[in-house]
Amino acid sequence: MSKELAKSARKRFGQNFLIDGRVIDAILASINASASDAVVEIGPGHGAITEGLYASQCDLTLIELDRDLVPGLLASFVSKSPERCRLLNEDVLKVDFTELGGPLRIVGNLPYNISTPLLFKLLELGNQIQDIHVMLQKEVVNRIAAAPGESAYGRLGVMIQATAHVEPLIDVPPESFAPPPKVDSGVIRIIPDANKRALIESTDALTQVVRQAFSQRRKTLRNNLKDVVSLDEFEALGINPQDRPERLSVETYVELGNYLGRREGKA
């Protein structure tokens, strides 16, 4: 069987089917899914997880982008149950998730191409979204979860921290998938905060200086912002000119996003 799943995959997809029965029930068990639960599973494949969603009574939609594999879904899960599970073949970049109700909870096996703006994209969504359970590269897995001072610290985690709790799950090896990746994955848990998000007076100037901050990993604060941030800036913001990015923490750079904002006029 895992040979057939491994020969079905297409590369241009990033897909890679789960077929380990352990690590799928801990997924199960993590997302503990109930029938009050409207759940958007991104990228079912063969529906290795949507077996257990549809198990669990819980308002199922499903996005798969593969037509080939959408006669498989539709029979096996839309077809028994269209009341309370649907399909939709699409680009989840391209879908208006305002359209699905909420608040959603999304489950997905994320291609690593996708993983950054769909992540970014949901987080926008605020209250709609109750939490995300998504299989990611190991290394995003990381950065997305990393504290100041760590190496994988940076602008991914910064941005989806300043939003949300994370909190990684499960490490899963490359044989667990047909055909095995060449990367290690993990599952990861992300918990919209609104009160996270109040805090945040601009957006847009919360993404430009993080962007800036980290364009040079290697260089200090003073050097990477210094078109924006002046030494008299630094110092009324209790913050170290000389520190490297990567030592700021997430609430330091809140804090400097809303005084840029305010600044500008942007806030």
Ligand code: SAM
Second form
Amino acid sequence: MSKELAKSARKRFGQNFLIDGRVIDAILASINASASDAVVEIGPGHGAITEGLYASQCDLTLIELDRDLVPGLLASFVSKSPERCRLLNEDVLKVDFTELGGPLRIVGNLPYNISTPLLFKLLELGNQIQDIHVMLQKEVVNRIAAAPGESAYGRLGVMIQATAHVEPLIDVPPESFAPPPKVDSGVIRIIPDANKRALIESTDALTQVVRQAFSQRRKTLRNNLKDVVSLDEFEALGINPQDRPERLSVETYVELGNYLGRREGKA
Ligand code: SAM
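Could you please show the structure of the form predicted together with the named molecule, as a counterpart to the form predicted on its own just displayed?
Okay, now the whole complex, with that chain kicking things off.
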């Protein structure tokens, strides 16, 4: 079966199908779906994870872009339980999630090329998303979960941790897929947090200052933010201008974004 899957995989859709039963079981155990959950699976493919989600009796929305995979998904899941199972043959980046109700539990072994824009799209939905369990490149999992001072800490980690809790769950080697990807993968749990979100006065201001602060990692905050924050302002905010961008905590970036948003009248 895995040889057939490898042959049918399409590169442009980022298709690497899970074939490792232990990894599939571990993913399903960490999601622990139940009949009262509304689950959205992104990129179900041949149904490796879908099977277990379907068996939990949850309400299940499948979003799959490759129309060649649609007949199999319809036959195995949707036509058997149309009252709680549906399929959208669409690009997930174009789906209007506000029409899917909620709170939603998001699951996906994602095509890696769309994972970052997709996570930002989902986190913008705030409370509509209960939690997210996704397979990503291990390197991206590390960046999302990195703490201040770590080399992987940067824009992605700050922006996601500013609105959500993150928890790396499972490391997955290339052999767990057909065809095997060139990189290691990992599953991460992301739980949006309304309290964290409420502390951000201007997402635009935060996005902008984080981008600029990390524009040159090896330079100081003073250098990267010289057109934006004066030395007096650094002092008033309790930030050492000689620090490198990776020294600042997520909370401090949020405070800095709030201050700049207020100063520019964006908040
Ligand atoms: N979930 C399956 C598994 O674990 O074996 C398949 C995972 S494969 C890495 C990614 C899946 O996402 C493929 O089925 C692919 O066709 C689908 N896909 C790719 N781009 C997509 C998009 N923009 N919107 C929805 N599905 C997409």
